[in-house]
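Single chain ahead, written as structure tokens, the form predicted alone.
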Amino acid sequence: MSGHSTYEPKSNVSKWFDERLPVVRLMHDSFVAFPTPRNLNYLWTFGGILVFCLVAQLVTGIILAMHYVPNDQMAFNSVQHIKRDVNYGWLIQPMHAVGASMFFLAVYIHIFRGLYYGSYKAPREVLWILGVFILLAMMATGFLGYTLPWGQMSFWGATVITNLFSSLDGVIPGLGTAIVTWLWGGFSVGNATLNRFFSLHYLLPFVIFGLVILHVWALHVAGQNNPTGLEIKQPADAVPMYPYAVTKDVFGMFVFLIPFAYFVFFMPDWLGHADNYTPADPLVTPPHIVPEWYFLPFYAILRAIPSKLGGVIAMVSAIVILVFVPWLDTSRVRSCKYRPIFKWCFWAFAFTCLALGYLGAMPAEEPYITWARIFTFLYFAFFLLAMPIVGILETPSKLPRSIMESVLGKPGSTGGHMPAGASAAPEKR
């Protein structure tokens, strides 16, 4: 970010301090009087819920990996022993798997978002691409955590979703045997595989926490988007991060809350699947094996497609061609609240995502694996055919000169005046 900082240290001893280490200029900069553009919604809250998230996740996870036992014989046992007899185990384990469902809850909303409201575009192409990347680094934590109660579930979730990479054996022979039989440790999913997803669970959420400090740099650097998709192009269209971006991000987190904080008091196994609250045994297979809810939509891509590579392949294209999407979409305009074919277009292809994550869920049988087949033809259909076909034809509605007018109205049409307190001026980029 470039502009000139309005920090200014108050005592000797912050000066000192600010000479050698400018931390709180930083911070000051950053998340004070970063100019926010005056318009944004609710919607744009979701940023600070997910390092709500993010954090709660990190805090219980350590909490619990301190008693966890990441031992085929003892790891289902010592769940129950955290969620029974460890001092607030009731609260913390919960919390954590509560906890990853509304982290991906929030993080599908804020990339529905940054679809609607155009939030890929440039100047913007490196915070989108690594908010793409975070995404995959929570699957992968979400995958791997989700295997460590090691219930009927877990055990079976990980069988299978390591076999599919058995099917790089028809790419070069041998070598999805040997990819599998690696991550297993073993010839089968045991012990030595339970020990290597824990351990790699327990490293992936710094990862992601790191990605997120670029995330939030790019952020910073490029300026944040808003719903017309119009640049601050002068003082009124923004104001200062704190105390208005942030006052209303704390609301929308107590907000948030509610539903979180119900599920887990309430219903905290609500939204994990019952096989999962049975150990795990080998000799045992589940009349209907499912990922967790977040996983859905991609697993029905999965079996959408007859050939095993084939359903890989498209499967980990349908989150990898989240990159590309910046270039895409030829339209000119950012917002979809000014493109009115577009907009449709948005709107089916949220349909079509829950309509995967309903089949998803359902067993590999007629009709559900036509449906999938289609939805997940629509799928693909929204990306390399609607955005840059319909970006091309389409005609945009007029959109407004500046984020004040967007705000405001027409000069006049409000008597050309502002608000008291809306005239701070953030600093300038």
Given for the second form:
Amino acid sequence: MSGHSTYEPKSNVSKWFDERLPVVRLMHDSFVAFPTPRNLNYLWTFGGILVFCLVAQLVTGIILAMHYVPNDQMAFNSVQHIKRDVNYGWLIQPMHAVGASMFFLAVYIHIFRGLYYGSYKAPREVLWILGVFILLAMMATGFLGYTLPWGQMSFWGATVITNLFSSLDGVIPGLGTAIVTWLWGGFSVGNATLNRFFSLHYLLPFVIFGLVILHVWALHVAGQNNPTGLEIKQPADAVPMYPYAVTKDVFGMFVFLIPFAYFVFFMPDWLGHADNYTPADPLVTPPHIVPEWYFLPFYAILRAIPSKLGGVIAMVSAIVILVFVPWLDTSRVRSCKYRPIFKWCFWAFAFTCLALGYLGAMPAEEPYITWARIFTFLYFAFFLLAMPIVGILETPSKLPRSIMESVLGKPGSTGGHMPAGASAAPEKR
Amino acid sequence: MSADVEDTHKRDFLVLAGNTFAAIGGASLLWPFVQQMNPDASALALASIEVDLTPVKPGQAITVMWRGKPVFIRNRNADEIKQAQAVDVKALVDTSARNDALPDATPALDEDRVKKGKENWLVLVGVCTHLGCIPKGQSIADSRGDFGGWFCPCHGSHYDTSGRIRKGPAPRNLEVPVYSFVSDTKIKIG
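Switching from the form predicted alone: structure of the form predicted in complex with the partner chain?
Once more the chain from above appears, this time first in line as the rest of the complex follows.
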């Protein structure tokens, strides 16, 4: 991004290669010499952790596909076969299933970090929106993958979620039903549905991979945000990515792998629902359908609205509203560290998401429905009321003049040519 | 050679014609790839089934599979029929009979959801019109909801003894499939 490349080919061979395809130079400039803000905290290690999660899901998933059978008569048993008979299947299957949960855990931390430190603000809007697309693709992939074991929750989860489209019957009669039949390839979820879900579950991770490349590219154009929300203004504000940020990322990843490994080795099925260890039965709906934990807040929003189409619209809006966050937030200050009022709105929002998650796991009856309605209102109020209004009313606390000053308490000596006070609030672009 | 105005117009036409041709060709090629996902010939072939009703006593219900979906067949007792007939259609959530054999505008009277002279037999597609769960109410031990018909545990929809939605998020009455009595005790669905 900044200035000229510092890569110097050492041997004649690498020099010859660099003149023909400068891919090593690109890697060096992007992941070795790349300037990272010197004040990054451990919340910034989740980008690297997420790349690890994606690669881990791809590797384990490709292996599982060698043993899995996408057929409604055989799918359930083939998953059991993987877990019991396939060499190291007991390890690889839970790595993939637990990995999905850990992937979502990491992505939610990553998103909340972005919200807290204002990482969506100019010039990072496209970076943020690409992130929302990745989240949507992850949700689709997670849903499709959960169908494949063909247990009761797989089957009925697929039925309920595909039926969301039938709400379009309320817009044009017959349209929703036609879409649902088209998605199913039949008149109910069945073998044709399972087959295509398997195909798409294999496809979408590669779409995510492509989006991740664009996401990282956009990140390297704008540069990383950091806890102060200030831009890198002088060489002393930054350190090279290797070894500083890379070491920190690797340490963060190993800490993240501890709970990951604990689940894989000691509680491999704990994150799944007991009903999903019963083979799919199209004649019996389990008494209490719940999605995986990472969809619970959205499920609570779906059920909170007493109209079918309205519930679907609210649930979809709850995710799509993230796209508009860069323009909903009117504050000129990025980081919540310097936003005394919005900081509390953020924590109230975090609590709202947890509360919706709890309510999504409860049955659809009182008092849960009323509470789900209250928290659904608060969820949208954060974006539609708090973000625009607090940004105008709030007086931000005093920002440090530079990243360097926030770390050492004094402005950097190497950047002495910078006029004092030039580094106040990030300008709007 | 002189470049004159006519040439440019001629090129405009060529570009327009070429693009139109490509767009129509592209759309035509796309269609098989969209259509392949719809139910195939083998799924459509399972269109109708016959069901013997002799073993179903008044107050009992059976569930049969039709096109991969459950069909509820309930032999209603006199009380249930009376309850279903007493309902004011204007007060219903969905005022259409949702009987596949009748036009959509038919009011949701109980008599339009059953066959004349066979009012005790209620035949319904047993799929909740909300998000496609199977409502409870077929077996004796099930909760039948606040209106004595069916209750969907997924999101709390209550159906009455005519399978009409009365309470909860479901937007439509349970669908009555096309069926006919082939004899006094046998029906053909589909």
